[in-house]
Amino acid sequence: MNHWLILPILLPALVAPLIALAVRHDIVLARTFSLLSAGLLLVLGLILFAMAAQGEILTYALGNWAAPFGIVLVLDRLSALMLVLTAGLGCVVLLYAISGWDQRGAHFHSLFQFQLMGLNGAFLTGDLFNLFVFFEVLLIASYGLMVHGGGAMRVRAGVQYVVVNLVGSTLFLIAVGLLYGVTGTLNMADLAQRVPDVPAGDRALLEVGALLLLLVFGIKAALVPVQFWLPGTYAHAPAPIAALFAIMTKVGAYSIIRVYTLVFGPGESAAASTFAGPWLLPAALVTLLVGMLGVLGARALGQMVSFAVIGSMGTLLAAVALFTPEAMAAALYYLVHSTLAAGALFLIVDLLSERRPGYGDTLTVAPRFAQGGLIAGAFFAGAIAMAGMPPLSGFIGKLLILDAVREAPWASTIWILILGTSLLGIIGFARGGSTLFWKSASVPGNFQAGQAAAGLPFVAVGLLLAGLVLATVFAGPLTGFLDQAATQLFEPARYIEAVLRRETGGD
C-alpha cells in the first residue's frame, strides 16, 4: 500500500511531457489531460489523507534502497494535508485557466503539471537534497508560468523572481554542504539522530548551516527582510498562476516546520527554539506589519492582495516560531485558510481587471462593468476572510493563534500586532472595495458591451469561497485533525522509527 506515496509525483511527471510532446497543438486534449491529472491528484491526496489520519507514518524507498542510503518519501498528517490543499487549489485554478488564460502562451498545461510535481515532491521528500531538487523544479516551472502571455512588466518581475530564487538556491546548496560535512548525511530522520551528537568543534558550522536554511526557507515564505520579490511577482503574474502561487509561500513555511521540528527538534543541544525561534519570531512580526501597511498603501487591488499574502505569512510564522503543539495547530489552520483566501482574491482581481479596460485593477473610480454585483459580493467575502473578520475562517484562525500564544514571552506584542494589523487590513480592503464598487456605481457610462456571462471563472472563485465556508463550519473536526498533526510533529521519534527502522518502505 505504500506504493501510493510515489503517485502524486509520478503522475504529473508523466503527464507533463505527454502534453508537451504529443498534444500541445490540441488545446482540448491538453485541457483534458491536465484536468484529469489534477482530478486524480485530488483523489490520491484524499486517499493518502485518509491513510495518514490513522496516525501511522508511511514511507516509500525508491529502488528499494533503505534509508538513509536511498531516496525516501514520507507521509504523515502534515504532508497529507498539504497534498490535498495543493491538489484542490490546482483543480480550481485549472477550471479558471481553461476559460482562455491557458491559450495566451505556450506550454501552460505541461508547466502546470511540473509545478504540481514539484509541490508534491517538496511535501513528501524525506531528505534535504531532494527538497533542494524539488525547489528547483518549482523554480523552473513557476518562472515559465510567471511569464505566460508575455509583457514587459511580467518579464521584468519574472527576472527579479528568478534572480532572488537563484540566490536562495545557492545558499541552500551551501547550507546542505555544511550540514553534510558535519553529520555525513542529508536524510532528515538520520540528521535528527546525528545533530545532537555533533562535536563541540563543529557546532558553529552546524549552526551556520541551520541559519542559512532558515534564510532560504524565509525567501520562499516571503519573510522580512527577503519579502521584496513577492509584491511585484504576484501582482504581475497571470491571475491563475498568482492564485496557484498562494501555495508557494506555504512551501517555505512547511519546510521551516518540518526541518526545525525534526532535524533541529526537541533535544538538549538541538532545540528548534535555539536555532530558529530567536530569529523567526521577530522577523515574522515585522513581516506581518510590513504586509498590512502595504495593504493600506496599495494603489492596485493585485498589489493589495500581494501585500496581504505577506501579512498572512507573518501571522502564520509568528505562531510557528513558538514551536509548541498548540501554536503549531493554530498555525496550520491559518495556513489552510490563508491559501484559500489568497487564491480566491487573486482570481477576483482578474475578474475585475478584465471588465475594466483601460483601468484594470487600479484603485480608481471607473464606469460600471458586467457582473459588477456578483464580483463585489465575492470580493466582500474574500476581503472579510483575509482581514480576519467574523464569521469566516480568518477570524477563527487568528482567534486560535491568539489563544495559543497567551503564555508565550512575547504574548502582549503578538496580540497587539495581530489585532492592530487586522484593523489596518480592514481599512485597506474597505478603501479598495468602496473605490472599485461603491463609488464607481455612481459614474456615468458602463463597460457592459461585449462582456462574457458568468461561467467557469465564477465557479472557480465560488469553490474557493466555499472552501472558506467549509473551513468555518467544520472548524471543530478540522482543528481536531490539526491538533493531531501538530502533536505528531513534536514526536520526532515516531518519524525516525518509521524511516530508519524498517527494512523497506516499498512493501
The other form holds:
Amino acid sequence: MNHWLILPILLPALVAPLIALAVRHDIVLARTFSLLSAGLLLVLGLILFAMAAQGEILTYALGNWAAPFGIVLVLDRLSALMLVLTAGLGCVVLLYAISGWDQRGAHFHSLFQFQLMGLNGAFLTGDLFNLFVFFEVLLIASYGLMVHGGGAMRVRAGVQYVVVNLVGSTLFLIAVGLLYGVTGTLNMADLAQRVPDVPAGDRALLEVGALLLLLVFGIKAALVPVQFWLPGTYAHAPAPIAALFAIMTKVGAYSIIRVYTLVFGPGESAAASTFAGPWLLPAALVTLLVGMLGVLGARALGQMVSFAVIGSMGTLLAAVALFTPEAMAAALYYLVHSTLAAGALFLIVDLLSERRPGYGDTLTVAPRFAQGGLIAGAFFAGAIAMAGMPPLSGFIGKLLILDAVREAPWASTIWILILGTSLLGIIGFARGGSTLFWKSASVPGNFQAGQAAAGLPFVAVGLLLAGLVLATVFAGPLTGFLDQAATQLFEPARYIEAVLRRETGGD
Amino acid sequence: MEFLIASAVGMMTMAGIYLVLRGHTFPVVLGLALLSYAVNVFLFAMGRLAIGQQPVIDAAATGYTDPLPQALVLTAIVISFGMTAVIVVMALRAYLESERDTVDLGEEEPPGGGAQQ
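Please could you give me the other form, the form predicted together with its partner chain, since above is the form predicted alone?
What follows is the whole complex; the chain from before opens it.
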C-alpha cells in the first residue's frame, strides 16, 4: 500500500475547512494557506508523477479494505499526469486571483481548495460510485465559484449550469445503478473482469448503462449534443474560475478514456469495444465543427474562447475515439496543450475587460487602454497556440493527431475537419484580435489606467504561456512519456492485477 | 411489487423530465426533485427486491438482501437534498437580482453586467 496516494485528496480537504472556519476574516492568511496548499499539491503531484513514471500501477485501499469490497485509489501514468496538470493550473490561477478577484465574494479560497480536492479525487479513484461522489464534490465547489462575485447575469448562468449538471448527476446514478444491477460490482477493475461474462439476456441493460455513462461524461466534456451549457457558463464565470474550468472539461475526457479503455475496453471481448467508438467519433467531429463555427460567430472574446474550448474538446475526443495507443498518446498531448492554452486565454480575456470599463470583452472598437501592447502580445501567443499554428504546441498536437489517424477508417474526414476548422479558428481569432487591438489603436483617447494591478496577473499569464512553450520545446520527452501512458492504458490486465491482488493479502 | 416499483419510477421520471423542460425555475426545481426521487428508488431496486430479509450475516437468516445499494442510496439522497437546497437559493437570488424567473439567459442585458453603453 502506498500512502502517498491519499495526500492529494487529504491536503485540500483539510486546508479548505481551515480557511473557511479559522481564517475567513483574514484575507492575507487565507491567501497564504491557499497558495501553500496549491504549491504543496504541485510538489506532491510531481512526486507521484516520478513514482508513476517507473511504470508500476500503485494502489491505496481506503481503510485497508480489500479491493472489490472497499474503495481503492489507483495511480497510473495518466492519473499522475492529470494531478500535475491540475495542481499546476491551480497554482497559476490562484496567483492571478489573489490580486483582487478573491475579495469580490465570500469563501473563494476554501471553495477553490474543495474544487482541487474533487478534481484530484476524480483522477485517482478506482471505483465508479466514488467517481460520482468526487464529481459531486468538484461540482458543488464549482457552483460556488461560478457565481463568485455575483451579478444578475452570472447568477442566472449559474442556475443554468447547476440544472444541467444536476440532470447529469441523475443520469450518472441511473447508469451506476444499471451497471451494479447487471454485474454486482462498482470497482472498475472488478467491473472490467465481469463485463465480458454478462449473460446475453442482460446485455442490453449493460449497453444502456455504458452509453448513459458516455452521455454523462459527454456533458462534462462539452460533447455535442450536450455542449450547449458551456459557452454561457464559461463566458459568465469569473475569469480565473473559467481558467480553472479548463481542467473541468478534461475531467470528462479523462473519465471517457479511463472507463472505455478499462471497463468497456477494446480488450479480449470484441463486442465490448463497440460501446463508445461508433458514437464518440461522429459526436466529436460535430463538436469540433460547432466549436470553431462558434469562434467565428462570437460577439465577445470570452464567448470566443469558450467556443474554442468546445472545438478543442472535439479535436481531443476525435483522437480518443479511435482507441489506438498512437491516437491516445496524441490526444493526451493535445489535452495538456489545450488546458494550458484555454487557461491562458481566459486570463487574457479578463486582463482586457478589466481595462475597458463599459466595453468589457465585447468585440467592439474602443479607445486604447493601459498595457495594451503586452496584452496584445499575450493574446497573439495564446491565439496561435489555440488555433494550432506553428510554432507553439497546438501545431504539434494537431500534427500528432493527424499522423495518428492516418490508418483509421474515417481518416480523410478527420483530416478535412481538423484542417478546415483550424482555418476557421485562425480567421475567428484574427478577426477578434484585429478588432480589439489594431482598430482600437487608431481610436483617439485613452482609458484611465485604473486600479488594475499590473504585477501578478501578468506573471500568471506568462507562466501559462511559458508552459505552452515548454510543451513545445520538450515535446520529445513529453510524447515519450505519453506514449508509455497510452500503452499502459491499453494493457488493462495489469491495472486489474494491480488492484485486485490485494485480495490475497498485502502489507 | 415489481410492477408497482417500476411504474412508480417511470411515472416520477416522466413527470420529472416534463417539469425540467419547463421555462421557469420553480417547475424545474420540482422536476429535479422528482427525478432524484425516481433515481433513489431505482438505485434501491437495483439490489433486487426482497421482503423481510437480513442485510447483515446472521446464523438464523434464510436469505439476504443486498446492503450496498442502500448505502449508495443514502449517499445519493444526501447529495440530491443538498443540491436541491443550493438550486433553490441560487434561483431565488437570480430572480431577486434580475426580476426574471426564467431559466434561459436572454439577450437583453449585456454580458458581464456592464452598466454603461
